[in-house]
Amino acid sequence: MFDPGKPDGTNNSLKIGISKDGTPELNYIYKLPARCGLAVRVKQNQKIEIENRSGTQVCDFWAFNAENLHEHLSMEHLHTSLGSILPKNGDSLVSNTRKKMFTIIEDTSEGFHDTVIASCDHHRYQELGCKDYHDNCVDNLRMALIAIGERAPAIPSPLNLWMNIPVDQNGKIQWLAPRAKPFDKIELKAYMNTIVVMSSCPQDLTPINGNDCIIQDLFFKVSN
C-alpha cells in the first residue's frame, strides 16, 4: 500500500530539525542546507522571511494547518482565488478548504514564482536517467516532517519560490533559470497556526537552479 509519508530514500533532512517539534527561536536566521528540507512552526500573525542569497536557488514551499495536516496550502485553489498562476506582493495564499493561510507582505524579486509544477521526486529523477537514489523535494518534505514528529498525510503541489517556468500562449512551458537577484527575499504573514516546510530544491539535471546547476543554501527567520 502506498504510504505518502514514507521517504523513498534518506538524507540529512532527518537530522537537522530546528527543534524537537519545529518551534523556532524568533528572529534567529536559520540555514536551510542545500539539497535538504526543514519544517518550522509559524503561528497565526507571525511572519516568515526566506532569503535567496545566491539568487539562483529554488525553494519548494508547503504549509499545513498545524491543527489538521489534511488542510494545506493549495496551488489549485490559489489559481481560482487569484485568477492568476503568479502570486504577487499583497496577494493572499489559500488552503484546500479555501481559507486564507498567508499573505505575501514583501517580495523583492520580480515575482516569478511557479505554481504549476509538482515537486521533484524519486520517479522524476528516474525519468531523467538516474539509476541510483537522487535527493528530491518530496522526500525532503517527508523527512522534514518526520524530524519534528509529524508525518505527511499527502504530497500537495508546492509554491516553487523563484522557480521560472514561463507558460506561452499555446500552453507550452519552459524550464529556465530563476530571474531572482542575489539576496532577494520574500516575507509572508500567517493567518492560522501552520507548519511550513521548505526544501532547497536539489534539481541539478535541468537549469531551474541556475544554468550552472549548483545547489545552494537558503536562509529563513520567523518573527512576530
Given for the second form:
2 protein chains.
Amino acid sequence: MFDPGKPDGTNNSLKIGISKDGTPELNYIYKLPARCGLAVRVKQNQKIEIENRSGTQVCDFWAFNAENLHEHLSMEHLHTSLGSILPKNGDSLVSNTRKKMFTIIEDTSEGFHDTVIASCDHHRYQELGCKDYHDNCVDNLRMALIAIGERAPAIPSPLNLWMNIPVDQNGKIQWLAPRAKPFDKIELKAYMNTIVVMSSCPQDLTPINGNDCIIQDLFFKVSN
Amino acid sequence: MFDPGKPDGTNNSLKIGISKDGTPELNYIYKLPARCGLAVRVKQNQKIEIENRSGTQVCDFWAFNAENLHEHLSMEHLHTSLGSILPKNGDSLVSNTRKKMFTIIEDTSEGFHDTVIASCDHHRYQELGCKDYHDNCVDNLRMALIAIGERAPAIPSPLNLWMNIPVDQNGKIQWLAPRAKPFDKIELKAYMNTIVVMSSCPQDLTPINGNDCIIQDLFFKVSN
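If the one shown is the form predicted alone, what is the structure of the form predicted in complex with a further copy of the same chain?
The next block holds the full complex; its first chain is the one shown before.
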C-alpha cells in the first residue's frame, strides 16, 4: 500500500540531520553528502545558498510551508506564474496555493534547471534493472523529514537544480549532463517560514549527474 | 490553513454525482455539465471515452487508484516514462509509483493536450481579479470526490485534455485556444481499478476554452 511519507529503504539521510528540528546555525557551510538528503528550516526573509562545487551534481529541491506541509513549492503552479518552464535569476517561486515562497536572488549558472521531471525513486531504479536497493531522491526527501521529526504528506514535483533536461518544440525530452560550471551557486530568499529539503541526486545510471556518473557532495548555508 | 481535500466554495458538482459511489451504468453517455466536475469508477480493463462536441472545451482529467487515492496519475512521472511532455495515441499513462494506469487507445485530435500547467483554482481567479467565487477545476475535483463519498488527499497535476499550451525551445509557454475539432474523442483503457475525475474547465477569462470564452458541456461513457 503506497504511503507517501514512508521510505522504501534507508540510507544515512536518517542519521545526518543538521539539528533536532532542522534549525541551522546561520552562515555555517553545511555539507550535503553525496547520495543523501537533508532538511533545513529557512525562515521568512532568510536566504539559502546552495553550491555545486563539482559543477556536475544535480540537487533535487523541495520546500514546504513550515506551519503546514500540505502547502509546498509546486512546479505546475510555477509554470503558470512564470509563463515558462525555466525559472531564471530574479524570478519568484510559488506554492500550490500560488503564494510566493522564494525569489531567486543569485544564479551564477546559465539557468538550466529542470521543472518537468519527477524525482528518482525506488520504482525508477527497478525499471532501470536494479535488483538491490538504490539510493533515491524520494526516499532522501522522506528520510530528511523524518530526521527532523516531520513527515511528507505527499511527494511534490521537485525543482531539479542544475538538471539539464531540454524540451524541444515537439515536446521531446532529453536527459543530458549539467551545463553548470564548478562552484556555481544559487541563492534563494524565503518569503514565508519554510522547510527546505535537498537531495544530492544519486542517479548514476544515466549521465544527468555528469558523463562520469560520479555522485558528488553539495554545500549550503542559511543567512539573514 | 490549506487542506487539499476541502473546496474553497461550492457549485453543482456536489449534487450531480452519477451514482452514490461513482459506479457508472456501462455504455450510457453521461453529460459533464459546463463548469462542473464528475467522478466515475473505471475498473481494470474497462474503457472511458470522453467527447468534446464543441471542439473548444478543455477537460481537466485526474485518476486515482480506487483502493488508495495516494496513488494517482502523475504528469511528472509521465514525462519520464514517455520522454515527452505530449502523450500520443498508443501511449501509456503512469501513476506516481510508475505503474501503468491507462493506455490511450483512441485520440481523434492531433494530440495537443497539456501536461505542464496546474488546474485553475480559487487563488488563480483571485490573481485574475475576481472578487466573487469563480468555479474552478480544483474545487470541481474536490466536490466530485465528495459527491461519491471520497476525498482528495492531495491535488495531483492534471492531464489537461485538449488544452493547447505550446512550450517553445526556450521554455516559454503560451495559452492558446484548443486545436481540437468538434466531436473529437479520446478513449483510455484502464489497467487498474480507478476513480477518474473530469472537470469542464470554467476558465472564461483567457482563450484556453476557445476564443469566444464560452464554457461547454462534455460527454463521456464507460464500457467493457
